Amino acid sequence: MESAIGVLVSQFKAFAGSDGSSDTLSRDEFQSLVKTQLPNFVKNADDPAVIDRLMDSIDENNDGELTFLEFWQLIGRLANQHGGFIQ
């Protein structure tokens, strides 16, 4: 599990640093991360409306960027769905 956490952190930082703050994901950075790193978990990631809805659902402070903690919510949701924990 430690290596999995390390990968999540390093991928977040790699994508977050591409067009601004290295501490947050912009919408474009988020879409790029989702498309390349989660293609089997997030369907239709090429659709801007899908990305907007997904980002809106986890952007707690509605600032248009995702902190790592906000991004972590998505990881938790996807893990729950993948593990069959959500009814």
The other form holds:
There are 2 protein chains.
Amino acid sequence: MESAIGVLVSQFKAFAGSDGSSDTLSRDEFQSLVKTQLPNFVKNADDPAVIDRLMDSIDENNDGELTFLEFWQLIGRLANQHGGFIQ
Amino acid sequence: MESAIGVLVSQFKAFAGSDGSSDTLSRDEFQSLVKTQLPNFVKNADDPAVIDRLMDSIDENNDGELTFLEFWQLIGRLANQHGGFIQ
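Here we have the form predicted on its own; I need the corresponding form predicted together with another copy of the chain.
Starting with the chain above, the whole complex follows.
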């Protein structure tokens, strides 16, 4: 499990580091991550409305940036659906 | 990222399925998962007090069982520390 967690951390940092702080994902960084890394978990990631809806649902402080923990909650919801667990 | 998420989901199910429902981790299932899968992220997992403290911190409804999302929050905290992100 630790190596799988390491992959998620390093991928977050890779995309978060594109511009500005590598501690947070900007909207554009988030969209490119979702499009390239989560093609099966998130459909229609090309559609800006899909990205806006996702970001609004997890950007708790509405600063237009996603912290690692905010991002982690999104992946948890996707994993929960993917795993077929009780919602 | 999707395959890393898949690993975390399948490992959760593998340990959760040992006894009773495979939707939740009992305390014993949780301890064996932590000891074998998170040896570097959680030190002294042999110590029952460590496991009790971890479980109490994430078992929101205190039913002695961890849902996937409750478990996912713990991994997020560990990953956040591991990634060195601002707490």
